[in-house]
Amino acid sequence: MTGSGPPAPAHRAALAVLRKDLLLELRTLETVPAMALFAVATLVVFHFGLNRDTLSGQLAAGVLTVTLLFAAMLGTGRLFVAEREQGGFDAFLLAPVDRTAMLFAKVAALLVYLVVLELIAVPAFALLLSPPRLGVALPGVALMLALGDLALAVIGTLVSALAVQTRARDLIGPIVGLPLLIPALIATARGLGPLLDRHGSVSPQGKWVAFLALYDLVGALIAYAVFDFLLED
């Protein structure tokens, strides 16, 4: 049951949430620096574990993949935690605003969250395994992990939201996000891979992008169908 009043345009609650939880981060640092120290030593792990100097092409871009992927669940796990904890879901279903407003905010606090992460792990990606051409290709892996962060903010964000309610949420997010995610993480791999080839393409091949896109799309849509009743539950 919300509160009384017409309610407040979703833009502007989305804002008010997004604000509020970047300025948090900003404040605790609790998210962001975890998610970057997990990129920086699973990299250490797979430049001494592989004992190579140098990865190309598939195994490069797995191994970059892998290592964004593993980072961002960290992330996904506390994006509601503060609500849950501080009674926030509550007094936003009180409040005369669109629910999805939470949705829309959660979204874009978890792609801004990637793309600091990523401003940490590509740069040490490229010191600790030296992909061959990654200057040359860096606009189009640069699409290719946008279209796979979004993927992963929306899934995140819905699985967290689902997974929060529970008291085994540190478990209930990978078990049911990770296989929703395996199309978008299979396309985003396998669209890097001729990127960090050493004779390889600079652009992704079209297939991958519409396919990460069409992926982007329904989940979006998905994501917006359900979240008032992962809200209300």
Contents of the next structure:
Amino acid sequence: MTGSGPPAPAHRAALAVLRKDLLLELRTLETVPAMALFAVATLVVFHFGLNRDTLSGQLAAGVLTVTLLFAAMLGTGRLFVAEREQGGFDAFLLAPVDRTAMLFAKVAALLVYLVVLELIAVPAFALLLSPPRLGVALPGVALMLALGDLALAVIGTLVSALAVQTRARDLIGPIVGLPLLIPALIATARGLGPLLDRHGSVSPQGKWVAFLALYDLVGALIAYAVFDFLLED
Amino acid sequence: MMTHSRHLRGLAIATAVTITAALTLVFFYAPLDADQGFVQKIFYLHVPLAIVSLCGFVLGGIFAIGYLRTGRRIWDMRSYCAIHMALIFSVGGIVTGSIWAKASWGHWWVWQEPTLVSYLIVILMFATYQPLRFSIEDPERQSRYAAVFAIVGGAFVPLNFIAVRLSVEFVHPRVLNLEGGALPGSMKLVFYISLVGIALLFATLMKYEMAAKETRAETRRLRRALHACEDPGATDRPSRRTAAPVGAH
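Counterpart to the form predicted alone, namely the form predicted together with the partner chain:
Below: every chain and molecule of the assembly, starting with the one above.
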């Protein structure tokens, strides 16, 4: 930070990067449509792999969670590619802004991608594998998915920033990210299970909501603490 | 310079003595378990291996914090060696755990045992430390990124244990566990001696690895200096090129 004058506020820098990312995505339509197509294709594979026309309970929750996870992995892998290949990192480091702005912007961008993905994938899931009473349990499902999305976005951003500088980034991203995400996936899948069950409760179990919130909090704090070191050069 | 070869011999002797004593006590002094009989003796190997390897992973994360704070390469080396050794110990831990599960519960793998499952997830997590590290070419960035990973991994170890324990509705009854304190005094004594033995083994092997790394770096440095003395013109360029990252720190 050698530039003159005080650094721009972090939120303005973060908003600028987020706006750039969303605009880029809107113009190229590269990542989110691919994620959505991948998710629908995964549901079809599950239909044949499990040989079931309808799913319910824990099985439905597991299928939905794994499908969303796989699609999220696709988006995560591409998160920093433009920065790496077109000198965005250098430009960002030269700008007199707080480096954490990059973390906020990328987490927000990934979160937007994931929400758009779910707006397509969850109806597709309901249509193709018709889980019972998804409509009634929708607020609970939305809560679990939102908390899960936050976990995916934070850890995904961190792992993507780690992996993008490696030689084998397409390999490193998923193998590093998946074990880190296992606790969040356990909580999402187990929290969704009763919601998609014909005889289960309509609201998610408190322990899974609390655990996911804790996971998101810890993940966010760690990402905030270490992210600067990933941009240093 | 050679800080890590100091005390190495003393440490190695202490390790050998403690481990021999522990094994002797395990086989000739510790009483046979009433339920499981002779098979239970693997407990004296499995539980210390598991505890020491988990501590090793967390230690790797703590050393990594040291590296990010100070920027000194010695902390990076400590972090690397701790995680490397912990990974080796954890493979031993999970194999002995699996053998014990087969002998006492009849299955090689038991999903109802949260400790075993969380332990596997932690191993899967830290098993990616080396692939991540070695696919980064720049040595300084390699250390920095590996340190970030070690800190994140270390912090997620407790979350893993919580998540897996919450997910298991019915926990396998355990005759012997650490929290229960159900161990009779003689078993407890033998267990603690084994734990100290394995911890000493970890420390010795880690120190050996660090000493070996130091020696190799020193040899390389001397060889380069020697070449530079003998024939300055011919080796000038390559030696300066390879020396550049070392000199930068």
